[in-house]
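For reference, the chain that follows is the form predicted together with its partner chain, supplied as structure tokens.
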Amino acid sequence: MTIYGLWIINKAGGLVYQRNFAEGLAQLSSNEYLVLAGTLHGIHAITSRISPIGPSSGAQVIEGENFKLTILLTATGTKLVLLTSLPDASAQLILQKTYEAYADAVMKNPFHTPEMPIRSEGFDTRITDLIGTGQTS
């Protein structure tokens, strides 16, 4: 499994954190991720009003035909979304991890400002030693 991306979403669609692990997908300017948040933002709101039978959430894991989004939506409507390769059944659980660092390195911390794009080297770390700086195998 290979792990490309990580991004948060905050609970107006703008872009607060994006960092890149893998080669693997298109290199894209810091511009064209935040109207790629946007876009997602405003798709996953869409999919949970087509529903065939009542009541759903939004999007959960988005495939092409090479690597997965997964998107967890947490309570307070922020979106943690993980770009990896197809056969990864771990994203969910790295997401979870992931929700933690952010609630502890980023949430407890009295120097962020909420909503807008986290700059913390603790987030930083934790999530090096989460998901590492370039992981392949």
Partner chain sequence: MTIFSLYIYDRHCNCVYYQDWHRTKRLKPAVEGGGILPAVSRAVTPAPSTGPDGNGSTAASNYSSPRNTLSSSTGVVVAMNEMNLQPGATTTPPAQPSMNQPGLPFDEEAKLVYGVVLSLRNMVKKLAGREEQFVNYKTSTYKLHLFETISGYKLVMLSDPDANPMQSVLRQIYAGPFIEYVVRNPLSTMDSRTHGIDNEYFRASIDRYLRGLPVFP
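The model shown is predicted, which means the values in this text are computed figures rather than measured ones. Positions refer to the first chain, counted from 1. Basically, rigid core = biggest C-alpha set you can superpose within 1.5 Å across the two forms. Compared with the form predicted on its own:
After superposition on the rigid core, the Cα of Gly54 moves by 2 Å or more between the two forms.
Just the form predicted together with its partner chain so far, so send over the form predicted on its own.
Next up is only this chain, free of partner chains and other molecules.
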């Protein structure tokens, strides 16, 4: 599996963290990433309401022709999104470990303002240790 990118979207749909890993992604501007996050937030909200068999937490996987978006919705409404190649075996596990790093390095940081962009060297280091260059086996 190749990991192309990681995004963290706050409960209002704002992009608070974005990082690319492997080569192959089109380079987007900051505004394009913000629009992408808002769009994904809207899609997730709509999919949580259209379930024909009762309440739903929304889309968990969005699959394209050459990629897969795996979404982890936290209890606070924050969304962690992992963009990977199609042969994906461990995206949910990586997202869970990313959430643990987020909880420890970001949310326990007294200098971080919730719902604002993440600027934490400790978090970046933990993500680098977890994902590295984006190539996993």
